[in-house]
Amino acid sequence: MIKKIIFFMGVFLFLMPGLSAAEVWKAPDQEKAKERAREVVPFVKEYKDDCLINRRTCLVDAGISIKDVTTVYFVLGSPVIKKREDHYEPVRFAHKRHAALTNDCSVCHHFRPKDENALETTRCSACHQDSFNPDYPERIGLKAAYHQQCMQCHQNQGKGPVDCKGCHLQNVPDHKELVKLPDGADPFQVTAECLRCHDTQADDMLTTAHWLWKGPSPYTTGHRKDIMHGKGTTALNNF
């Protein structure tokens, strides 16, 4: 029990009254990318419908290629999607990366819009929007669009997931809707309160390669050579 004081006492640090969310750093790029991510771009009605190959050679007359990459990294979260479920947290997807293991833009910028202005790489969620639009049934929704261009592409290859849980991460509960505690709370009380519902994880980390390390240390005094000093003996445990 003491362990899991410890260590609980760590990992909800943030349940104690006084940490404010702003003294939580956030990264610029990455809220860049929330932000982005949060936009719903107008409905292109009308697209060019060229074959892949003549696809492929207007970009490269254009001169586009990995070059023109900006933007390193998307986080695939729309509201397009959002509306109708919301399970899981948005993907990270590795805008660049991609681009330069397929060397290919008309992999993902299959179509462009007829007009002629649009940009020739246009994203996603402007041909791809709402699920069974039935102004557009040959047009499936974003959701799909992602999944099948995505997961197809990792099936051909032989390489990245193809299931729910190796893209995201599910969506984690509000713990300020979920979480009892007095003002003023204490360690012990906030351990308590995580331990009402996560006493199963609780056990499982007790039993974790981390919790239970030992050997020598070489840069602890009189422990540089001590195979049986470490976490899971004779150090005090608190990560």
Partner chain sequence: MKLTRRTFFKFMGAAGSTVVGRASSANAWESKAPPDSYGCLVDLSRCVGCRKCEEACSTVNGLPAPERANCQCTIFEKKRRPDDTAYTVVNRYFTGKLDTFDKPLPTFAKVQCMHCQDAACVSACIVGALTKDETGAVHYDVSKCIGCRYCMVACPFEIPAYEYDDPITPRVMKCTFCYDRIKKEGGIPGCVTICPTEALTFGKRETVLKIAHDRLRENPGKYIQHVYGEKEVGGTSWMYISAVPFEKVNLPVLPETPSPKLSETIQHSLFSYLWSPIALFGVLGAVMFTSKKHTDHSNRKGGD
Second form
Amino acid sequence: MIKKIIFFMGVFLFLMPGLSAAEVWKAPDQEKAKERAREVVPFVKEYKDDCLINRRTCLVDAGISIKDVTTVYFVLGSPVIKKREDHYEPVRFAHKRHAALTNDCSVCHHFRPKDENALETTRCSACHQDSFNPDYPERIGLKAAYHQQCMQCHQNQGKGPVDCKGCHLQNVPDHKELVKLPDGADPFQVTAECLRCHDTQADDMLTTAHWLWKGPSPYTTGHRKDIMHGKGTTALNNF
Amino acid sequence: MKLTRRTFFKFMGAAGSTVVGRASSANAWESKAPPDSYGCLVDLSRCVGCRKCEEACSTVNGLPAPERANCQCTIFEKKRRPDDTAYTVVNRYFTGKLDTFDKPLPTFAKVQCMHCQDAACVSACIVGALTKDETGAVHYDVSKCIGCRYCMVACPFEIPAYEYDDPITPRVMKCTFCYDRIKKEGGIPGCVTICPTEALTFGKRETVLKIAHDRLRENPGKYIQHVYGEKEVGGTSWMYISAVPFEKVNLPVLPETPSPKLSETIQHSLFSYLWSPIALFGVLGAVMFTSKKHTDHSNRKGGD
Amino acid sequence: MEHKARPLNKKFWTPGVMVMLVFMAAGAVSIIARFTGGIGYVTNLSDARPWGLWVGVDVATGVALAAGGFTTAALAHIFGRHNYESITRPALLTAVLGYTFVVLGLLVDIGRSWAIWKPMFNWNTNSVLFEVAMCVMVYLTVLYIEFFPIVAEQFKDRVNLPGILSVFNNLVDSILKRGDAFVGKIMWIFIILGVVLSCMHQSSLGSLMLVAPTKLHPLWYTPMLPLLFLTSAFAVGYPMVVFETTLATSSFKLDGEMNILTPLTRITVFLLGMYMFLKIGDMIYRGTYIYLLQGTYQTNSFIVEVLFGVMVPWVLLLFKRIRQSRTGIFIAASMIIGGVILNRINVFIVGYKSPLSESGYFPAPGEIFVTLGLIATLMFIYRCVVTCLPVLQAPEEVSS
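Having seen the form predicted alone, could you give me the form predicted together with its partner chain?
Next comes the full complex, this chain leading.
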């Protein structure tokens, strides 16, 4: 009898890791992108100071084009950035899509290492690493390089997001730790708990149509005319 | 009123010797800016108005979280100033510049204490609670402060704010240049650490100034050809370069003379070694002595 | 004729005194509010406007109007015009009270009143305010020492402490006598020192604003500001004596003392003329007259200050008939005093412009109540003191 119990416990312990591993599926390409993001490449000290037109010609001469872009996207989450701050999730940069849209590698790959053996299109973090490196005072850090490159281009082209959340997911703190509610909390308690931190958002919400709307709008005509009241008049948890 | 001849001459002698001593030590006003101090460059053309600097500042300095930290929608509709709850704020200005689609292009400008090389507030502070230290930071020592607010009167940038609602222990509140961080090797002010576009560049003032001039030279037509803060009021630790005129982003036009120069020159030329009060004392003593002798004399004549 | 100051023997509780008590009560309430709710609770001060009514009036104007103390002391004791000695005591009392209230006003205005002693141990010799503070502190002490003989004169040989304290009668009496004798011997030092200290901080009050060249309107901002403050203090000293003597003598129904006041106004013509010459000369030299007709409230305030505070009274006093009329000199003196008050308010409040924010400022009721309360208290104590100490020229019980 005791042997049986020990045996079952043994089987259980053996199976447990297998069970939990099977629960979380991870996308292989995402894992690969994350893996790549974690790499820190050696710092390129000297670069070839071409003008932009030269650079474009060089790239064409080297026969580099959209066909050579194999990676669909990168996760721009280098440890170089992470060690300074971590407010947002790293951006998933659709490399292939941007390459196809611009059809000009030199827009981003604006310089190349002086070393002739180096790749024609080396990665950003080879040249842009730490900010305010006293030896290279005008070489901006990786985070700033990303932001300036992306935002300036988006602004000039008139497309692509220029606000934080257009590219980033916010690094939302784990709300399991923050929310403190008793078991079986009623709606009032839940709303009050949300408002504990999100009072500005609540104020904003009160000025929106979600709250102020008081009857059928032109947009609901023909749909649900029977909704005659907005949340502001009938809601139960009206704080 | 007993004024004997001997005491009178004693005083006169002291006064005379002081005047002579004073004349030899007469010297012109000199800047008290620390050598090799730190500086910071704000490149307004790079700032995107994310207000992360405000957030970092409040975290680093233990201030209340900035107003609407996560929402840029309405905050820029009013012009804000640094106050007793925020050492730095970012404002948005439409200066008439248009982007490639003829839409008005905003310019964002961060405001904070400029940490002047010869700061008016440092000169003004009655107790020396404000000092320019070797890092370049204008440092506030609350334990000396008496709350006279003369620093606020003196500041040409209108920076120091005051805790007007504290009845007993109000403090002057202004950017510290993250003094505790930058005095350590490799330390960087909170706002500079977080800036996503490196609109803020921190380093030795000389280096930063050189970067500023390099940027002006290497990007012809992009910037106004002026480094704001290089010479304003004798130079400041925080400097600005911009693509739009500085007065349009609320940076005041200021003379190149350091603010304290005139008042310090007057004070020191009049009062060093207290020569003028002592001389005045001597002169008045002499007048008093002679007028007394005169009246004594006439009294005696008239009285007898 | 020998002058002899005596305590007044007049009715104390008049309707005027009652009005003073009302203002004092209002001021006391505001002060309590300031020390519980903070400066921001009772004032309209802001980060852009750190100095307001309390500094402009309670401190700067208070110091200027107490100039009667050192100007009369200089005249009577240093320049040996002993016929003016009868006015030195009231002027001294005004100065003692004036400076006491400057300090009280400062205590209300500075944020950390309990830290007011700190400048004594933390010196910043670059700071104009430091010098002003030191001078005011020492000068206040000097004033109290100068006032000591008046107290001693009243209580010598008749110290009569109530109840159990009467055992100290002899001790206090001997302290008074010895102190009086000692102070009498070295009084000349204090009298000269008082004049020297006054010249120092009266001028330095003007230097205060020199550190903010971009914030003070160019009509007032001049490197001459300290000299202008000093000469205006000289000029307002005797008008102040005229003003308060006239008020006191009519209030207590005493002799008008025109034989002293008329010569004082002649000196005033010279002193005020000097101030006027410097002020207008400075304006012409720096070319700031171009601002005069801009019509803003600042330039208008400057015009009123110079025209009605300096020029008109100066011209008035040129006439002998006015100098000999009690009403005439009272009006002229009032205008000069008003001019100096307005000048101080202009330099510290009206002419001050914050470079970036809109800082329109008008004092809040709380600020006004505190200032009025302090002034009322000052007048009340003046009345108390002249009633029981030998300050004013006593009437020979016939002159009124």
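All figures in this text were calculated on a predicted structure; none of them were measured in a lab. Residue numbers count along the first chain shown, from 1.
- Two rigid parts rotate against each other between these two forms, and the hinge linking them lies at N171 among N103, D203, N171, R38.
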